[in-house]
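A lone chain, given as structure tokens: the form predicted on its own.
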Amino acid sequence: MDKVIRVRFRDRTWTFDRKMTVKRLLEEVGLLPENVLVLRNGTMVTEDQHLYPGDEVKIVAVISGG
């Protein structure tokens, strides 16, 4: 398993080589919380919830209408 957390977002990949909560990962990336759904190795994580290094992590854009 890697050493890193792999993150993805539409064409965008990044990695990080050490622990932090899903909220933090968020305000690294630029992302805001309410606009997202996290997924820590395909299910969905809360904001207080910690990634670890060897985790895959997919964030999808939350989409409404009306």
The other form holds:
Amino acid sequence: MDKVIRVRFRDRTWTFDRKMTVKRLLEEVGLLPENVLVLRNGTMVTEDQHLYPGDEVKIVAVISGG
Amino acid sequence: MKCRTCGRPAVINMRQHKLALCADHYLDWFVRQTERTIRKYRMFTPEERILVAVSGGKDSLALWDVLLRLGYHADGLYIDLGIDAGLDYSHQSRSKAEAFAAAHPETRLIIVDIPATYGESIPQVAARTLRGRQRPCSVCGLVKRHEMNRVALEEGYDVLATGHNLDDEVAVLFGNTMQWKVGYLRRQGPVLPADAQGLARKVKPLCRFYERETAAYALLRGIDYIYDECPFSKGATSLRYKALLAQMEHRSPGAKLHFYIHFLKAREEGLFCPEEQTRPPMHPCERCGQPTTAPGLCAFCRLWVRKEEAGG
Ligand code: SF4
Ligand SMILES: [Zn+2]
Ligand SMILES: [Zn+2]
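Now show me the form predicted in complex with the partner chain; what you just gave was the form predicted on its own.
What follows is the entire complex, opening with the chain shown before.
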């Protein structure tokens, strides 16, 4: 019943129970927006977008070595 | 945020360009920018045959995809390094490259299987030679360069294209600057001209895109790329530099782009004396014919000769 924002990044997951912006989310989990892309329910979104309980969020790292 | 072109919701905001775009207009923008870079640095013409070094990662597959969309004659080269390291890395990345090629029947994917061709995987060669005791990357880079040159030459390609993005270039530039490696700085750039001794021209058509931009292109195009890193890249200096540079970029958007662009400009204006004045003469390797600084065998051939001498 309790709806949450479910966030996945590599093999980690977080849940949040309140509405927040993508920018806020990245601050909470300690990632720089320059290093990631954020997908909300499968769609890429900008930092000013809001995330709501019930959203599935995937954070994709964009930095590779080599 | 809204797309600057059409006003629909943006999927990406690029602070360094003060530009937000929707998916469709982002993809258009990316393709147009690539074409602009190709022309600006005179990388190649529609008549030339291009060999794209494909690793199965986002950058090289995005590059191949864009070149095909622009109508260039671009084939792929995948070099199977035989790296497993508990992640099945080479096998996984190879299957991404093969799947992309299968979906684009107009192109060809050339595969060089290092263990099958030379009898040893990259980690095995590295463990056997002094060059790669701690980390196989130096041997790996040497083998990849040699094999790319060899295939380009044997198969008659005019140009070798790699998927290096701005973050890659800036990390290398930063490292070379920190140590004032003038020889490397002189040669680093979007184009490395063909060598009189037969090495193909090398180009980096994505060199002005942030890594985040190539990733966004791959995602939005639905390109299935290998997300995991080569296990040996862990702790690489380039990753530490990238982390530092990301901090700078976060505080001043565009910092990375400016560092790179102004470096290219400064070099053009004569920051370094011309290469001919300092570069040692090159000789063809006695075994494979590729140019090398010392007479005798090139570094690649020395890798395998030691193995043959050891009776392996
Ligand atoms: S991380 Fe090192 S071993 Fe792995 S592909 Fe890159 S250069 Fe080769
Ligand atoms: Zn648009
Ligand atoms: Zn040789």
